[in-house]
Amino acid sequence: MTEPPRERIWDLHCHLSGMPGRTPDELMAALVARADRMGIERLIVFMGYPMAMDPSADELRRQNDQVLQALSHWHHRAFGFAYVSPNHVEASLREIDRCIRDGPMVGIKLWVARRCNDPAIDPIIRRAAELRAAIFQHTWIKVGGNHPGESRPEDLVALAARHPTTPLICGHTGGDWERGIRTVRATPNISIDLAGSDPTAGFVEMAVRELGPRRILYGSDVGGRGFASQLAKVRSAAISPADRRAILGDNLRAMLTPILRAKGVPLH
């Protein structure tokens, strides 16, 4: 009897904050221990602590140093994205070169400092794309109004139109996932991140129906959320086993394969 294909889980969206511990090494050990209990093979970690929505250039470097230290004993289990900001373009370009070109990281994380529809971000996007690095942009749709500089999915669509051949990730699918899915639907170079919102029935089914399974990436937003509730979004969804495997890990692995191969990281 043929064994079913293995279900690989790669978590796109992990933070050190929210874990017990006092140092990057202790926080990372706690994160991996929890991932082990849930059968998660690989973790993507970004941003240090305390989180800063509009970090200075020095703060970007400090938080990236925390993640680099956290990864230092876990390269077989985790990858990192460099925290960058369009409010500090030159410093961000230096961080991309330091952490990705010359270091172990494989993507960038953009958070709340400036909306991503602003062309000031373009040099950062171009440099990350040159390195085949993943590009993750936080997005949210808040009923009471977003933070100054906080992007919505439509801002990412505007960015994608300026970089139509560059893959982009819509963090949280905008939180309001029904609107987020519809907003990015016609923009094929945008994939969505499932992380962070409540594990509401229908999210993943709608995403598969509207976007196709290859544009959907599982993430948890741990430690702001737990692995279990976020995995439940995918495991409880009425989708095919092949689509479930794609979302839980195969899509992210495929997205990162070019940069991992360039860095000589073995893929099993």
Second form
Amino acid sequence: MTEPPRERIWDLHCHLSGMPGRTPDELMAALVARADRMGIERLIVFMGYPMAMDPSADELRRQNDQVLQALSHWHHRAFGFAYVSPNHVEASLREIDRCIRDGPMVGIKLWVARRCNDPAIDPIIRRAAELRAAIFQHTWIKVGGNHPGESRPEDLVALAARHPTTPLICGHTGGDWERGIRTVRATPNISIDLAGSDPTAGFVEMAVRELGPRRILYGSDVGGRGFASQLAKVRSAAISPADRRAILGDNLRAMLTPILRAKGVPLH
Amino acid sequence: MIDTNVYLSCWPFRRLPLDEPAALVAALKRLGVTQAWAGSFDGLLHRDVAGVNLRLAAACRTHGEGLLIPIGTVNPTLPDWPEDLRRCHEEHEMPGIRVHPNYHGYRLGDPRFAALLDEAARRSLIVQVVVAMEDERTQHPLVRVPPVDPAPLVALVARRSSLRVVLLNASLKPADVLLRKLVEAGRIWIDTAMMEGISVLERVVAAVGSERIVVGSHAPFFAPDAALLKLQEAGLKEADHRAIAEGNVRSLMGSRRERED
Ligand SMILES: [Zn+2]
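With the form predicted on its own done, generate the form predicted in complex with its partner chain in the same format.
Next comes the full complex, and the chain you just saw is listed first.
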């Protein structure tokens, strides 16, 4: 009998904030130490500190520098996404070139500066797509109302319609995942991020049922969240071992394979 | 491991993968849970709380396999609520009761809550105060229930020397002043279900020690694995780990029995 394939956990969604430590190096070491306790092989890190909802061009660069510094001793354990903003398109394109084309990063992170249905974002999406970089857009559906620049899953669907062959990631699945899953269901180039919401049972089961196992990516949103609560969504789910392996790492590795190959990063 | 925070019956807004008691018990056993304190989702919105508690006690007996301990609901805004409390204690022989002040429409400063605490303390019943059931941001638009402010508990417990309170689903941060005040109050235990953040139990223990922290999963609403994984992520010293997983609940229960003898 052959051994079942090993579970290799890659965490899509990590931050440097909320950890014990004062410098990017200290914060990153603390992060990896906790990831080790949970058997997590790789971390994707984005955004520095302090949290900036509508960062200036200089602030984007400064926060990306913090992540580059954090990654510098951990290229065997972590990747980074560049923090960019549709409020600073030219600066964002420069950051994509600096951090991804000419640097070690493999994706971009879009947060809450401006909703992603706005075509102002298109040059950023096109540039990231040319480089085969992952594109991560935060989304939430708050019953009390979103921030003015905060995207909802339907905003990402509008963006996906303009870029139908570009893979996009729906951050947090909108938080209200029963609505979020339905919203992105008919848009095959959108994958969902499981991170950054309470470990409400049934999330992963519904996602597998409605999207299939290949469009679902495990992530935690540490340090504001713990690895524990977020891994539990996948661990507790009544799904097959193959689907569990896909969600915990295979799907993210598949999404990043083209850019990692292009950068000559070994995948095993 | 002892889980101080599970529910039976149905969450009003969603079927949950483990909302049949047999399935819940099997999942808890897989995680090494030997005892789980079970309230009822029906206690949130039903007004026939006596019926809710009767069904809860029966379900724990029928499906609990010795693992489920029923914790009845008492709503001090309902007529003749002391009779519900009496039945929980004398007829169902429950070790404690669970209250949902936000779903039942009162604050902890309410004199009706003070009367409930007096009666519970007199009967040596543990009182579980549930701060929240879910993330406020994802609630049903017609049922938006803000979390309970637990701050008044510090003074309420200080005035009742035999009262023991377990605070469930509080999303307190390690650095919160309120967490420290609640812990220093002495007879308030706090469950882990909604404590969040990287390695949160490691940071909570560093801030306030392990003595008042108890495991709560909030299953089946939450994925039950989270409770155990939080302990794993914290990398605690053996003594702290054991205290949170089981020891603190045993001393909480033990101090109750002594008083009864
Ligand atoms: Zn995040």
